[in-house]
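Below sits a lone chain in structure tokens, taken as the form predicted alone.
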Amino acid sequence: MIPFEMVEPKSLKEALALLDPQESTVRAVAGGTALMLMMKAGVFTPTRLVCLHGIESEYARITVSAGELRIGAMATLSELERDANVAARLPVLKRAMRTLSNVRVRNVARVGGALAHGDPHLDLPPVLAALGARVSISGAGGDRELPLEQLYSGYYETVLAKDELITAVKIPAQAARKAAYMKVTARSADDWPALGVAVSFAFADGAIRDPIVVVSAATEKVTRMAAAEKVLHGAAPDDATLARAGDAAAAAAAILTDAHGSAAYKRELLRVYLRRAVREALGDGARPVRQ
């Protein structure tokens, strides 16, 4: 491995100052689970890594204020999985975390790093997007906030500038909304999915209200399915409605062929598992499906 500089700032402000917006070989590192693999494979060769472990502890806290859940970017995935507020308020997120990679990775990987990596196969982004999450971002030019799905611009690409860092994720109070996440894997439950589908919606008087439908893994980035949401809104979750929603999502999604399956195969999975995800949400669940 080519030698590189490792710096350990003691504050977020110091960390941001150490990033270079003109230099792609300078990178912040949180858990480092993906970055280390990229370095070992020779995909990324850094000149400087900015370790974030020493910045203020507030960026690792998970708190609730006025019903909103705030997840510090430096919280580990295991801390997210075990947090009492997450379990009580967002059971779909807790259940999804159980099959997010393996416990060794979850003990090290950080929420901010998992989101900033931009891998469309990851489980956390679609679940958070379906819950209406927003990401807080800090950089040399100031602070900004945006809906989580708008963080992603393409395959392994985000809208983050080279001198910006994710500082937190904010999830609004869900009230009585129902949610589910289903991922389809060809091998073990914690493997990379061929398809991920996350849904959330209110349910009143026998009809779905204000649905959010998010697809990942089969697409180049986390993607909301507006056409499917339109079909579902105001409708009863009967077989005909769910079939139309699945067809609408399959027609609108830009599906990729890869080692996990052909585009045609994954498009059919989307038709089937969107229906199943809505039904699962009526019981508030999240589970993997092996094929």
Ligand SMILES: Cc1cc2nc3c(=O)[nH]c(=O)nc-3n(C[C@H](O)[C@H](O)[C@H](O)COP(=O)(O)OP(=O)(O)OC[C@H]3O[C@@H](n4cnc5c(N)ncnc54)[C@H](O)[C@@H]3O)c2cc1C
Contents of the next structure:
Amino acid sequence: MIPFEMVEPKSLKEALALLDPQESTVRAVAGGTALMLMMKAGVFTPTRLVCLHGIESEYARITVSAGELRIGAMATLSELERDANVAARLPVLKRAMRTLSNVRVRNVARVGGALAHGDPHLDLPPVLAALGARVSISGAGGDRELPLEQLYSGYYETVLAKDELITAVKIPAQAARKAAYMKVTARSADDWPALGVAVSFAFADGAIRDPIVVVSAATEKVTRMAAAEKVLHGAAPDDATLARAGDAAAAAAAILTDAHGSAAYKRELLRVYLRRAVREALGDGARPVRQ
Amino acid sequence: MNQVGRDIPRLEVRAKVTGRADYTHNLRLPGMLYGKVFRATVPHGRIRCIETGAARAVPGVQCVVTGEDIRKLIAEPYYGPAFHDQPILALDKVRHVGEPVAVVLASDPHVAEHAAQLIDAEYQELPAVYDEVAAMQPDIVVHDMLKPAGTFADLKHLKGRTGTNIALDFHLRRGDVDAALARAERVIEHTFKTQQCLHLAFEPFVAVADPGDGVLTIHTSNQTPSFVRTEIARLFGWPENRVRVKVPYLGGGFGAKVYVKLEALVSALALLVRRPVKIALTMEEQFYMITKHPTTFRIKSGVGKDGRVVARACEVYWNGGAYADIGPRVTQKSGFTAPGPYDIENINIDSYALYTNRTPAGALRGFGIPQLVWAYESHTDLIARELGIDPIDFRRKNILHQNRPQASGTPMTDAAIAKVLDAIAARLAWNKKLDRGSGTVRRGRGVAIGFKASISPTTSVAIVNVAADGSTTLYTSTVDMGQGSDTAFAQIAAEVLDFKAEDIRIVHPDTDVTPYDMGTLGSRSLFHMGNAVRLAAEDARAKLQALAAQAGLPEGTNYPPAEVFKKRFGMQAGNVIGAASFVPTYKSPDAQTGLSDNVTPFWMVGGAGAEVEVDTETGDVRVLRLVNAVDCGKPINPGVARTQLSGAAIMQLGFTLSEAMQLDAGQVTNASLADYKIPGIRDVPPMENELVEAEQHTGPFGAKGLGESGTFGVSPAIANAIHDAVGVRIMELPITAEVVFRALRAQQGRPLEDA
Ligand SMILES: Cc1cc2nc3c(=O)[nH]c(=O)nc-3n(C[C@H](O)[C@H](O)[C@H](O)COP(=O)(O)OP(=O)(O)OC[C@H]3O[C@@H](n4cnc5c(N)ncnc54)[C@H](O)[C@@H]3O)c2cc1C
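Got the form predicted alone; any chance of the form predicted together with this ligand too?
Every component of the complex follows; first up is the chain already shown.
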């Protein structure tokens, strides 16, 4: 390991000032669980790490106001898992935590790190995207907010500038919306998923309304499946509709072949798991085999 | 108190769970340098040049060493247990991606690592061969000339052979296969394949060499300290007593850490720089050290009207990778069991060890047996189906019974094969109907049995030292890598001497102190070293009795040893040393027929039964229940024996369902635990582990080894269960969900496109 500088700012403002708009070897570190692995593998060699542990504590809080849940970027995944508001309002998020790595990683990894890392195999981005989450971003040039899925521009790539930081993620009130996340591992149970499918929708008078369908892991970035959403909107969740939605998603998603499986196989998984996700959200789904 | 048969916890558990146990990884010596290996990036090529200048210029780098530097120290720097084919660092040619080409030495391991990234090598690339069947043709030759080690008589004829990749061909001829096949009612033939996978001990390879003053000391995580001493002495042209090999606990071995691995390299480096040198591999580097043979097995059987197998022809191709390691032994010692545990009159076996441009392959928990059982038990099931006979009935009809000759001609003495099969059938309630599921979830069940010979002829020596206060120490060169050998030997010695096992101390391998042992491999230790320990303890007991007689005590006295010493020497003084060697008899196979009536000192028997559930929409296979049964004779410690059984089964479960080294133009593309998936805790199915009632009459207190037996049946039992559930047959490992899904789609006549 080549020596580098480690700085510990006491405020967000200070942290932003220590980042460098041009230099990609200067990076923020939150829990370090992703960054350290990249450093060990030699794919990232820092000149300076800006540790976010000392910034104002409000950036680690989970709060509710006017029905909207705000999760500070420095909250750990364990805090998210144990938060009473999350459990009551977003049971899908709590459930997703069960198979998200292990307790040691969850105790140190931060929500901001999980969102900014840009690895399409992670669990939080698809779940939060399906819940309609927006990310709050601060930078030298000011603050901005984006729908979560718009954060991603490619494989391990985000639209964040080198001197921007995620400060929070906000999830609108879900009212009676239903949601589910299916993590499909193709090899061992703790494998990175071959496919992630997250859905949420309102359900009234036997019909699905305003669905959000998100695919992850099989694609190079977390992606909303507009074509499938269109099929589902206003329709009853019967076999034929769900099959058409699955076909629409399979046709639209840019699925890649990799060690978890061929693209052809993952397209079939998408068809099956989109249906299972909707059924799971409705509360009558068969559990996926490996969970 | 009876010490044998007691379920005591392993003696070292407290030290291990409290983090106090000693491992080579923790060792630091004054003045020690760390080595980082620079590895080949091409699968086959002549070395044009190795550019080390940039690495040498890094501040803190002591030096950079290449194969040519080693050649100045050792004229013939090649090692290996069967062939002297492996250079300490690549010379002239590289033969697989990841082969060690140079080493950077520095007192800071991070500096060494950084500098190693700055080395650059140029190669004249050569065409490469990866497949074992393709390697039968001499179009691409991995080694210009074969160099058998000379220690094995049956390899002598290969010396100096050129233009071939066949490191060993083993043939066995019994009866007249052609005639029997011509007469048979049905002839059934299949080809099965297995993948390349690896041991992945959680303690990666590590070794430290201390050049010393006239005596070189090697601290290493290795399963064969005596062999390492002999081989290092041979390389340097020294007497053995100038090499000292010390081995603490191992964090797993599984057959990876047998023979020389890092030891020749650290020794040569330490002598070049006259300082202690340590090399500790990363988890990722393990993918370039030693693996499990991929195989292709063509198996053909002739069956009579009565459902008896009358003839079987086996052709097995073992993909040994770039260096032979112990592959030629696997080819022969496991090869002769290729027809399975069945009583068949007419048998042909042709078994080939092949060089290819892959990471070398060696022994992995079963020494080739799991690859063979995969094929013959899948084949057996398919025959039963084709004949419409229940698979268990079909096996019973053909099974090898007590004392019947196996293919080699050696009788199956103390091999409870039928009992193992019965135990599995009983636990699965085979007579009762299975709930086969409905809709998209289908269930099925399958069984498989296998057996293995012990490597022979081999030697174990043990020393028992009774101190003047009666406390006792045991010296052996068996390596406890988690299998519980320390505990078992303490129980055996304690039983003979009428002590408590927990009170016996075990001295870990140190070739200056502990006597010779062939190696901790092939489940041989409990039988071989166990017998040596029993004999050594008996020797000590006899000497204690002699001492009592000298002290004027009557014969059969029950004076405790401490009192006897005091009476004899007038104070707490003296000691009693019991020692013994154990070497079973052996007859090597006939050069023409491959037959021998004494090919192994004992047989290992293991089998599995599986109930599985297949998700027909995704191909996902869930093992609902895994029953493992073995004949391990009379277990010395039933609790430890059962954990060996479950551990072996879980390991084989990974090789069955998920593990595979993926290769792209010779490059391993998934060399990490993130991309090469071993089973995690949530993949472990409900398991039952049964030790059938049996006795190994020649074993210590009726016992024999079982470290590998739990692997034998797992893969084919699962494939057979999948076939039972959904009617598709998988011929190649691993059985991933996608593989099953594709088979289901092919069965439906709408195969899934490739990409
Ligand atoms: C053994 C193991 C198993 C795992 N299993 C799973 C799993 O099953 N499912 C899953 O989803 N994930 C899994 N992960 C990944 C884990 O979720 C991520 O490593 C973690 O969420 C990253 O968070 P961190 O705080 O440690 O990020 P860090 O490593 O600190 O940072 C990651 C990246 O985000 C950037 N960053 C951090 N915070 C901010 C911020 N506020 N604003 C902008 N950029 C920022 C950093 O600069 C860096 O580029 C696993 C990880 C490990 C080590």
